[in-house]
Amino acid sequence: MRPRVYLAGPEVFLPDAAACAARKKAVCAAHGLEGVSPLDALATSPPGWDALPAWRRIHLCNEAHIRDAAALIANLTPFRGPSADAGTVWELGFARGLGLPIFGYTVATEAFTERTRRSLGCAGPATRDEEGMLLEDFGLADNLMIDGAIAAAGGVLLAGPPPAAGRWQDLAVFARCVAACARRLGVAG
């Protein structure tokens, strides 16, 4: 049986979010994984789920995906803002408390600190925004905890060069965590 790996990202956002999923669980079936997105069904539905609202019955369905994960890989590419999504990075937290190995890419080449002076319209080395509040600048990929999660999981966080179309539909990056993930579960693909 191939390990599962619960695939965290916006790509459910994506009007082709079932056909994105179904292209990078190829790709994680090629390395011996089985993927498994968050628009995936249980096999079975505790009782009472039907009579949840549908966003809490997706909260509980992706929060069992991940406990019946061995591993998540997360697409931390900017969504809406200078940082990764908000719902991929609670998965990431949450996978992390479960201590599940961790790894993360993203398309985006520049650092967190850079995408967040331009998106709030720094001049130049600003080291705090128009309330005052510290700007985080490490060099890292995103915030601290974020990088500071996958690194404390064992795991690592890609960046690849932005493509010049589609970044949420090029897998390059994805399928080079994918192999790295592989490689940390022991699965030659």
Contents of the next structure:
There are 2 protein chains.
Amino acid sequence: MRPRVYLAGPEVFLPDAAACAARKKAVCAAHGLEGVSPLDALATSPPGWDALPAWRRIHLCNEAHIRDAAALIANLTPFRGPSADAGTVWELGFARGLGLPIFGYTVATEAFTERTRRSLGCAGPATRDEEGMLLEDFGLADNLMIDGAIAAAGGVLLAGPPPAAGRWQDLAVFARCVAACARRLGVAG
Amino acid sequence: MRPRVYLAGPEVFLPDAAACAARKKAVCAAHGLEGVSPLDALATSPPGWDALPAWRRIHLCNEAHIRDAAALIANLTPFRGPSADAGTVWELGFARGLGLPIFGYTVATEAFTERTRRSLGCAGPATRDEEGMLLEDFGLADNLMIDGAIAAAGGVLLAGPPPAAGRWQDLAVFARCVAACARRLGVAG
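Alongside the form predicted alone that was just displayed, please also present the structure of the form predicted together with a further copy of the same chain.
Then the entire complex follows, led off by the chain already shown.
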């Protein structure tokens, strides 16, 4: 049985989310892994499931997938702001709390600090925003808890090159991340 | 010994971060809890600590504080975009993965969907952004993984009223959240 790897990322919001998940799963399969998408149904529904609102079912489904996974790979490409998608960041933290190996990738090539400055419209080398709040400046891909957690878990956070196809369609850096995950899990890709 | 509660939030970026942490700790103490700030030093440094770069030390310090806490209270007030601070969201997920009771609060009174539309400059009732990506529309405070996790953990996510003082200075909704956390932990506030 191939190790299950949860594929966190905001591609669930794409119009062709199912097709995107299928392409990512194909990359996983080529590396000896079973990609699990947030869109996948659970094998069995938890008790009381039908009475819950949709947002609670989606949350519990994703938690269950992650609890059942051997690792998590997160698409940390900036989403509607300088940081990654909030749901994806939450899932990365959750997986770390469970003790899973975690991996991340992004097609952004600009550092977090620069993206934050640009997003806030800050002048050149500003170190604080207009509320006086500090801009993290460690040369990282995102907030230090994200980069730090992946480093602490022994994973990798891979960045760029700029995507040849659309930023949610190009799977080059994702494929490198899957390969790193497969090596970590002891699977010959 | 009072239960330790980790106080996650972007106030660490404020110019008066230490004073802000002290005020939040005072609210916790009044409710029989020991507030732990991300700024607090660890009692003992982990092995190899001194050789690590600052961002890794900060991450490991915060992880250690959360592992040692009885609960986590997150300031989910929107930060540099429609969602909460990425580091705070990561910590919320991490605490959930550890099985801790988690609580959240925000001074925003506008729902996540509306904030996202405004942030993206979307016209009126848009349901997708300019990349065609769906806008979550569940009437929640933030991404459903955040609201869902707090609900699943039996916590509360409290919103508003609009802050009387600055949005990082007004502790009215924080105090209500601390009271709910103290009740959950069986502490008479």
